[in-house]
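Shown here is one chain on its own, the form predicted on its own, set out as structure tokens.
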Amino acid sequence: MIKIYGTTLSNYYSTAKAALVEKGLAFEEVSIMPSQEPEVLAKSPMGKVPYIEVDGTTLTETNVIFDYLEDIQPQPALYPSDPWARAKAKEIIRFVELYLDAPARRHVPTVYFGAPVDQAAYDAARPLLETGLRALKQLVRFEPYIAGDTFTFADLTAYFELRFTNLHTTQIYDWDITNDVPGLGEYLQMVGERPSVNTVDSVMQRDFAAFKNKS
């Protein structure tokens, strides 16, 4: 059985977990925080989550986990069969990760842990996010899914990573990014109603609220 390591507070953990649910694969969750402790680094070289373990061997990076899951469980397919369409779905995944989630992540100390706003992060992240959103608008389709007419790993990524981004922009800049991309708000609501996504997201939101109440 696949073991998935991480924390429900992590949007990337929830993304990979939702992929497992969508694929109908049996898995076991192991709760662990990202860290630089030797026991974590032994399984995840960068100390990040999520990572999965199969037969005593681990695999890191969410988009790599996607590829593995697609290989071992081809149905339901979560990548398009057409090579170009498949590449375009992966392009969206990378854009969301690199140009939206990553700059928003500069504000994790404030949003998650209540630290004062870092002025350098405040000044640096906003233009990067604006550029990322402009680029994303060129790629997304909402027909009805983000890469076309079929549900893919790009939708799982978009849902959890863009909601993570919006959590940070609304708190730090009072800026709802769904207003900047026509159809994005409706799209996220639609994807959030999908059983696999709703099941995972409800746990994430519950645990995040509990975490914030303790902070």
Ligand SMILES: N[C@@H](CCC(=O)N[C@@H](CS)C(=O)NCC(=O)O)C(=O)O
Contents of the next structure:
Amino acid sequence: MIKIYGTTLSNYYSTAKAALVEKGLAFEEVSIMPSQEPEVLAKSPMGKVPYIEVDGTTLTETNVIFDYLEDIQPQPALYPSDPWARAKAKEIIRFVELYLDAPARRHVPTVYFGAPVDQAAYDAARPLLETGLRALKQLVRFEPYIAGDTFTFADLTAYFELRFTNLHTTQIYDWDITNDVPGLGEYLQMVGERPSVNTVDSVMQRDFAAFKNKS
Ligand SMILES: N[C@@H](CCC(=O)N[C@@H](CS)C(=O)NCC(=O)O)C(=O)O
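Output the form predicted in complex with the named molecule next; the form predicted on its own has already been displayed.
In what comes next, the whole complex appears, and the chain from above leads the way.
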């Protein structure tokens, strides 16, 4: 059985977990925080979560995990079969990760752990996020899904990573990014109602609230 390692506080962990749920694959969750400790690095070379373990070996990077899941369990398909449409879905995934999640992530110490706002991050991340949103606006389809008329891994990525981005922009800049991309707010609401996403997100929200209460 596939084991998925990480924490329910992680948006990427939630993305990969929702992909397993969508695929109808049996899996076991192992709770672990990202870390640079040797035991974690031995399984996840960057110390990040999520990673999955199959037959004693591990695989990292959420979009690589997507590809593996699609190969071992082709149905229900979570990528379009047409090569161009598939590549366009992957393009959205890449943009969300590199140009939105990554700059927003600079504020994790503040948003997750209550550290003071980092002025260098404050100044650097905002223009990057503005550029990322402008770029994303060119790619999104909302027909009704982000990459077209079928639900794909790009929707899982968009839901968890853009909500993560918005949590950070709202708290740090008082900036709701759903106002910048027409249709984004309604789209996120629709995806959030999907059973796989709703189930995984509810756990993430519950655990995040408990984590914030404790810290
Ligand atoms: N590119 C990675 C990103 C995963 C990631 O950034 N995970 C966060 C938790 S949401 C993490 O492990 N952060 C700790 C770190 O960056 O050292 C993926 O696609 O899985």
